[in-house]
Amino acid sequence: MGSVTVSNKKSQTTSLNNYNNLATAPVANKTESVTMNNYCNGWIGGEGASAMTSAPNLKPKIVYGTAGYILEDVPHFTDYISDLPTYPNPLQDNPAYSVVKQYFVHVDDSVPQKVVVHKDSERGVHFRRAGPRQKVYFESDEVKAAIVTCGGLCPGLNTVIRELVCGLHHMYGVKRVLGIEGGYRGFYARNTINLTPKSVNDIHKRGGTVLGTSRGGHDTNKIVDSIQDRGINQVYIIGGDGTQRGAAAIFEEVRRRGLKVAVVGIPKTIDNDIPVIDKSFGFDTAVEEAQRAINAAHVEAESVENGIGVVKLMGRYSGFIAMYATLASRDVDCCLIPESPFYLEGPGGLFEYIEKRLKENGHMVIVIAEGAGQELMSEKMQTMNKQDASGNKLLQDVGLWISQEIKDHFAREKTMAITLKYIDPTYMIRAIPSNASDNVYCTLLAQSAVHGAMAGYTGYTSGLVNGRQTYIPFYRINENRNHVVITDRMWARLLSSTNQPSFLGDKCHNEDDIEEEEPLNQLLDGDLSDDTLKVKKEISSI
């Protein structure tokens, strides 16, 4: 791992602590420079196995450098574990890596979070390159590899399942490949599968996953009896905020044990509402997949007199598959998501702009995600303070909901009579394969996953990073949701192009009630949440 140095800025420790409440790394004198084993004992705790049953939590490992640059690395073996052995990379040898000019990925690679900048800006945050190394922690015979996937469907979990495998074999020479049952409970309630390049060689073509799934069923401590009770040495977790969440308790427990594991994460939402990462797998095939329902939602609209549609898509904290699919489409007249809240009733309301639109067009199409509406229903909510076993809040379908309330609304007012049609394609979206799009992307999330492990990292996710593949720390991609920013451009761009109100008038907001985020610099153009712009705001003063 060679050494790094520690710079010393007066600021850093104080920004830094607002990741998500964690410390940050020890701060040496900008010219001292320490090596990783020693740089880590201030991290962790201590050094090797004798140290972890007494460690802390895992703190964020921050290492700096000139001109602001912050790079977030994650962790690796040699933080805990001393004296391990490493092995030349057997892709130096691999035929289909011969004609590639640079085999490896260089050991200070790291990529920016942030990619638009002012000439007098910082370097900023950054974050560690994914990719093969020149020498790797494992024999391939050593490996034994688990592949599980949690929470709900998702097009392209199968992709990644295949390419995990396939990665491991063609790649690294990994033989044994075990896949977990039924999520995280699989792995001390339910039997194991052998997985081959043989066995996954066509299951990229159906939806779903051939694991399968299930929500909640963490119990940390069993996971990793289970994972030490097989000789399981790298663990492939595919899932969203909570199994990510999961997988940071279990790279906890087994650093704690200081045990020879692997712990990757593969992020996945439909909703693509996890931070940092440009986006999740599947949501490419979820707003095509989307643009049939939209279709067939516009063509019954258009078919009748004052034909309204109603498309409730996925999205139960974040707008981004209705905004994407409304934008792609050119079909809808509205598109209402969590982030933007709404109201019915009065000037401005979107009773009246379904007026005036029937009025206009002889005919509407609403797009609503499926978390938008929900403190209009609150009253009538019998589950609103209940969760599902992955935690997440029981919502009722708002779907159902407002187009009763435009029907009751029309029928009182007696001012046109409509005629309306509910679409909800939601479980069509979610168990269809990946599409082209995802699919390559499914194969860089898992060949740069297989890298990391290989080469001894753990505890992080792989994810895509301004173009680049690169593996980010788990805590970063805990540390919030990403949602739409009412105040971007991206949203601008879907209300030009559907001429809806805002809806962020005196029925629905009070002033003070608005969480507008000054943007860092006039060329941010893009879809940053709000507590990211927080934190790269706090960076930039370091």
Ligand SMILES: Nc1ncnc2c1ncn2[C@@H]1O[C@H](COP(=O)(O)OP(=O)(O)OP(=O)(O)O)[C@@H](O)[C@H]1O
Given for the second form:
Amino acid sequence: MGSVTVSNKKSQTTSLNNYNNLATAPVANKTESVTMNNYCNGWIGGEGASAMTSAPNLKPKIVYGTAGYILEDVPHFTDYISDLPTYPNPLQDNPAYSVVKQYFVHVDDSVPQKVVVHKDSERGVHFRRAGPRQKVYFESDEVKAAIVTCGGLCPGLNTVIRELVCGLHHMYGVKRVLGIEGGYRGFYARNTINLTPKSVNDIHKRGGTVLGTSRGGHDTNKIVDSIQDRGINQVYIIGGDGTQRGAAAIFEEVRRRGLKVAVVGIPKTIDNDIPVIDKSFGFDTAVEEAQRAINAAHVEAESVENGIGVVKLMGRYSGFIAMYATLASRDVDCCLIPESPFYLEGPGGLFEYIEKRLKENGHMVIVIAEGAGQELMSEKMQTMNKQDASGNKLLQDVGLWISQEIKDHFAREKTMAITLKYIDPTYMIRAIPSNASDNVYCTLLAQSAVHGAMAGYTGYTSGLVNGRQTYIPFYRINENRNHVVITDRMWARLLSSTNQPSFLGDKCHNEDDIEEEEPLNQLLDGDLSDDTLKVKKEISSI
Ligand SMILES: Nc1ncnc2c1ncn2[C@@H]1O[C@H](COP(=O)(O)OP(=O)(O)OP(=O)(O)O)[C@@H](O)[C@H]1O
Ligand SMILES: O=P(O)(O)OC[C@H]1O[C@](O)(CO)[C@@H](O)[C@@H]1O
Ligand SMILES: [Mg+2]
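Based on the form predicted alone presented above, generate the structure block for the form predicted in complex with the named molecule.
Now the full complex is given, and it begins with the chain already shown.
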């Protein structure tokens, strides 16, 4: 990292004016860095960089280094507030931490987004490594933190709340932590509750969120007014894609008002559809819990002649839970997800495959993600086109629909008598407490979030990238959605495990529809041939 400079001397940097210049930015063989930012006039960036107060200009903070190194950095108080005092990190006097060699993260540490490289590959995009810094921008007594949970439930929410409270308290001596009840609208429509290590001690053993949650109700101005009125200066916002977009809006307003308030996102989504990060907390728990439903479906199916078990799992736009639960189980004969169009009738269709499997095995199990086959249903049933309070499309029950279609088909064709059992465990899966590995993951996410806020970073989501905790700028989290890539190896592994048809027959959509996304994270095990091109494409499309 030695060659990458985030300089605090203006003369050593070159400022570029917009994202699209990325494609032409000179990057290689330079000792000084090329810094592209428009956060504020004269902003140079980086921890402790000198800064001047000015109207914020909401552009990404990108730093170039040698050999195609790109750091997509996160905002810092010093980008828009001048002359802030700093303090030694209290962790240096904490016996648990002070003995750890190199406990503080080096200012230049960053984590690559892509770890599979070729010998001539450019170094590509990096994110700032999370962790404690030597200097902090808050005194312990000064901090008044708030925590809010928004969107749908997910295993691990309570663990994150607990670890935020305990992390703030035990690591940084922060005594004032408020819980915002009932999601975003709780900022302006509800009272707050005091959270202490004692009051949150056992909550990780419970499902749901002790703070409550909601959809809709995001009013940026009212929320920031409430933050200001209550004297809150660190806000921890736990939620999915919608929530993180809301967090970005709050951050922008906070910065517009010039407030020293750290706005920190912690990504939550049982669907695992948040981009950039390896996976979201609660996902492992969901996959594990889904096994119980799949087992039950299998037991039912194999106990009768021509038994079919259908299990619906969550996944509104992304079929990760269905895919991983299928791969984990090995009892599943067919997995249907939103990303992989399928059809029912005719050669290569689902009915033909079901008949074949029943003849071979006498029973079968189908796992279907809730967002799969919505177009097929819409053809036959009138689409409701309704939305929830956050604007998410309300889906029809694909599990019920497909079960009925299968029953009708065999009743009509009279080829064989079947017995079908449909299991919908979706809300049972979502409501359980997180498992051991998710609990560890939640702890790391929460502690990383706290370290970043104390160090003056803001406007970021705390997330795992290639197994390392990082700070990711909101715009990267909010620009798209993570999908299963059906042209990627992981889906191929699933197809070879279930032996199901790929449904890529005549009736399938053309290839352009299918190959629109490339995987970006390790979970997908993608093999990107030219990451830099992709980064350029993504950044220029913002
Ligand atoms: N574009 C947006 N700008 C501001 N706020 C938003 C935006 N989208 C959603 N929100 C707010 O974020 C909160 C949560 O959104 P949503 O209900 O979509 O859940 P989510 O965070 O996406 O979680 P999940 O989908 O995993 O359940 C809601 O209060 C909603 O009003
Ligand atoms: O019934 P609710 O609370 O709107 O949640 C349902 C949705 O929430 C999710 O679990 C995402 O949090 C989706 O998989 C699902 O479609
Ligand atoms: Mg969402």
